[in-house]
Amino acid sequence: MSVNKEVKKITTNTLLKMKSAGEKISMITAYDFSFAKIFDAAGIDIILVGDSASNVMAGHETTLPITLDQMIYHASSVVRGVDRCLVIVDLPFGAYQGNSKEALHSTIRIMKETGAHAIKLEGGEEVLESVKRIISSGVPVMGHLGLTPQSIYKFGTYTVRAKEEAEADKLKKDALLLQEAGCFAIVLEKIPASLAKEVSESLTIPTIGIGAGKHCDGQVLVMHDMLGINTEFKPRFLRQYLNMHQQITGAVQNYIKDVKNKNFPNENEQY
């Protein structure tokens, strides 16, 4: 009997049970009502409301543009589709950087009005002070580590972080900074395979990777690259398992010429 099966709703806890046991963890991510209750019905363990509705659901070019009004506002979509994963949610950029007490208050907004279980943050020991503070007003920490988007000014490049040793070995400190602070799990995104399995193995919370090779504690993907909605990126690390940008603009195109020829609504189809 697997772990996630075993339970009635997916906490903090039992991803920890998961990794002991050797259990993969699946994530996704999601920003509304109708996607979310879908990968719920369909067994997700963890659904992210992240920041990349920024590129996804807004049409900007990076993370950075999306505010914490708009996180709630996904956020609560999403809750309110969700029975059994656990979901949680990015502080977007400019609500936790400035300072802990600015990164709590955007924390216990985001509890406070969404409903959601947790909070992910990009950053190592920079932002150890607000992780602290965070977890000890009771609220649980996911870390994101290697490529963290929201710093893409800085890295000037979507290209693998951490290949040489002097970011690798920083990299290996903040993810144990980030478990002893109390984190439950860290995001690895864009690493060396070899690195996240050294860094998966070193800890004792879950590590999720995205383009971070097999031997994480999980994985994650974006739902629009995932499931072929954004046809533009193409990664090596991501994997489409559909492709609903060609099934939707058949049925469109279906749609519109079924309209033109008169063929819809037909008799059955009107009162």
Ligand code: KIV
The other form holds:
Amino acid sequence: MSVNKEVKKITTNTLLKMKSAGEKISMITAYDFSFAKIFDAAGIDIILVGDSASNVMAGHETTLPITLDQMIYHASSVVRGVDRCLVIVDLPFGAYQGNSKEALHSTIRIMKETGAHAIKLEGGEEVLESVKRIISSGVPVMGHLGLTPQSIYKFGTYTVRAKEEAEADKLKKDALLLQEAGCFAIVLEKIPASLAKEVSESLTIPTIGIGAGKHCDGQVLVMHDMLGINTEFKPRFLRQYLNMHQQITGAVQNYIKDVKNKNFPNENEQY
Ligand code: KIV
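Any chance you could show the form predicted together with the named molecule after that form predicted alone?
Next comes the full complex, and the chain you just saw is listed first.
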């Protein structure tokens, strides 16, 4: 696949045009310079510096422990690896739920200290005031509805959300409110494909799905899951494109063997 070098930078406007043109949007998470550089050069449209860093980078069970300072460290590393794609950073748990002033303060820190292009936050009506305040400061906001992992202790499980009518109705209402407030896109996580289709068709802004079926305007996967670095997480929605766990294990075992057998370094690998 060749990367279209004509498209200089992906902006939030590019994403709107892609939705209008029926072109699907590709999004992947990244948390460091080296992977961000590979994904950007491969032609990805969006890198999300997700608070899933709390799970896959720091080994926490949930996304709740990651701090704003830690997100800023990951995001600034990612931004240094990127020339072309849009970089969106998650506002972590505790950095915006207090009030809209706190939400704006956290956003300003992210924008000033990382060089990222937009932020994402979880929730609908409950965070609307913060969404409006951030957007009025000039920062683009991506919404996130359905399974919102920062609320895991409220939900109790990571199962599919909005299967019942009342929750589906609230999600549809929240999606419209986020669009009216000025969000440029919304992540729909782990909801029925039929609901995601209805929401995607009702909005003018793009929806980016994870476990939300093929009718979303784009898709996002966590890099550790799709590259097979993380082998324990195998939900139905996940397509694993590589088995890095196996490949890395083999490579490291070969290295260990070569060191033990005195095969590394050889004469050409020394000064
Ligand atoms: O933190 C994250 O990686 C996310 C995606 C799963 C959408 O929010």
